[in-house]
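Just one chain is shown here, as structure tokens, and it is the form predicted on its own.
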Amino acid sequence: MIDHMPEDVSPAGRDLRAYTDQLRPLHPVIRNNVGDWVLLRHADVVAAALDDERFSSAVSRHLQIPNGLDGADHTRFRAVIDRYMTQDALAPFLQKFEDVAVQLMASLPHGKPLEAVGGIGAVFAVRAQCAWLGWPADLEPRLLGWMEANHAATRSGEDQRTAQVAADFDSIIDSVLAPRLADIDAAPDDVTTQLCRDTVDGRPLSRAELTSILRNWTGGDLGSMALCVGVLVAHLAGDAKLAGHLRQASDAEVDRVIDEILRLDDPFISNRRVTTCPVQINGREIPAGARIKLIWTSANRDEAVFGENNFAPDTNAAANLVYGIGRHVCPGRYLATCQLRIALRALLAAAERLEFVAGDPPEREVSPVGGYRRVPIMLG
């Protein structure tokens, strides 16, 4: 272990992806500038995942559900949310998210300049989420001007920031719950309405269980979405070749190649958990009561693991972290990678190239956001 580390471990401003891919080789585990232990490589994230006992997910005094649950409580709650993830319940909606991908594919311009982040990946997160939850077009502009806003509190670190947007978002579930759980026998038949009249433990969820639901299911799924279309987009923007395959690859080859893209670029940051016990993680000595961080945009380029990290999507997919490890994997898995094909398959369809703009390079965003800000593209 090399003992001595650098003076600012602190990643604000920083684009995490090259900063983790420095400290990595020497610095497996860091303590960062605000008292977080940071875990960079592989094997002791995925060693951390999979230790549910001494590594508690209990780490917000907010409620968050299923994330910041653990044990019995996760079991409980998972089997609520995993019931609407499955590819039964998802079936009736592949349709619908086509239909909002080639309606958006086909109005963009072609030979000017536009933004996949914003302009194609936050418009399609949007009004594919609202086609499955059931949530009305109206609210589209609300919800990108959050998603907005979200970032720029989330870049910012001001508590006072991330607070408001929080806040703001709530009020948008509200506006959602309110007349369905004012008369739920009226309410249209949707996911959001059918979430209303869930149970747990043979109870109604409460107002606050469906809000944390709901915000999980939006809130952090729609600027995910955007910065994953981001990634995929100034990837095969600068690999015309691969571009060019994907669009006679089935629909297996297809998501393998997402998987891989992510793995590379994984806008997917970090989770975090909170010690039970003293641990001791690469040979760092750990108290009780740390907070710990999974740091999964390093795990999943740990060169112990990846090599080199070219690409190379059916050697390196049983190690892939995209979407987290152990019992508390992502839920939404299959979802998003249904939606990120679809997105993808119908651009590829609307246009014969995909090209960087001469003089606007993509821009990367930084810590605590990962993937680009800005990715200033033309069709062809």
Ligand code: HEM
Contents of the next structure:
Amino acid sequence: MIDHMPEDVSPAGRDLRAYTDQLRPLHPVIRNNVGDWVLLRHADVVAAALDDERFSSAVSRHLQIPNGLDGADHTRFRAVIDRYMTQDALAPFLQKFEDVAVQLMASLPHGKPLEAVGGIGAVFAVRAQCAWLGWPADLEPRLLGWMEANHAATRSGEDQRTAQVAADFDSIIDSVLAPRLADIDAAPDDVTTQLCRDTVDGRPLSRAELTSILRNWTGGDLGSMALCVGVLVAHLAGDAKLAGHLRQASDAEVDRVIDEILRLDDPFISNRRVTTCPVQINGREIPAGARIKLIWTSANRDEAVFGENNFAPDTNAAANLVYGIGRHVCPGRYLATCQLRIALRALLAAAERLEFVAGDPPEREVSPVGGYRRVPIMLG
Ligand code: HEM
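If the one shown is the form predicted on its own, what is the structure of the form predicted together with protoporphyrin IX containing FE (HEM)?
Shown next: the complete complex, the earlier chain at its head.
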């Protein structure tokens, strides 16, 4: 254990996966340069995520539904959100996601370099999410521009920049909410309108609540989906045998393979908690009110659980933490898995081979973002 990170082990400018692989065996709990307690081991991350009384999710002064709520408040809002994420609720959209994927992959050039994170992942994520929520296709350039600005703000770590992109996103959400709320009877029949008509405790959701829920379904997840596509494409471009095998595999097998690739290289780095009382983690005394970071990327590669981190989808599935665990476990898991599988299948169907570009290797992201910044590939 180290109290504060010495300069030479600062994560700044480092690949977070490599960085946490190096720290984890020696330092299960570290404190970063802003005083957060950073949990790197699987057992500690799981224990904190499961103990939602002592590890509160009320980490932000902004309304965050449902991720910033605890206890009964969380339960009632989570019930609203879960209704939209069931297999039955999502069944009508799977064909739409497939149409989006097939059309996008058919438009990609063959034999010319293209970039998988921005050119495939981000575009697919925005189109699929617009198809689900009923948002107009002409929002696409604005959403793609916003994703880039958001990514740059996260990388910069500047609060003011982050606040500006958050405000920009709220104005995008406002452009879809305002016309619906102005005349709900004339609103199009889609998921966003359904949410506008929805209730919690028998009363309509407020505008602030609607904005927060929609921000959660899009703001963070579009970027995560794009990064996930980058990680998957990079893995498959480096493993032609696995790519070939997946062309014949069942949906269930493709899903297990996707989960395992993302476990090994989880681009959804972390979530925060705050302690409600003094706690002990790995023999370390941590006071009440301490800020805690659960590093999923590191926990997902903990050698105490995953040994040498060999690629083993079946063996490793039970301990996989890509979608979290406990009360806040990702309600969008089924949606994300379907979208990733549909995108991957369409890409594999559109190209006989996925190849890296000679002289332009994939570029890793650096802390605090995970996965790849760029994955240049060619379709053969
Ligand atoms: C591959 C993409 C995704 C990954 C890796 C991912 C991962 C996660 C993780 C690790 C958590 C736990 C957060 C915590 O414990 O504090 C979470 C929560 C959440 N995710 Fe996802 N997610 C993804 C996609 C999605 C999608 C597509 C949606 C919805 C459209 C979604 C909606 C949510 C929500 C609403 C929460 C908060 C749940 C709560 O607080 O009860 N996620 N996600």
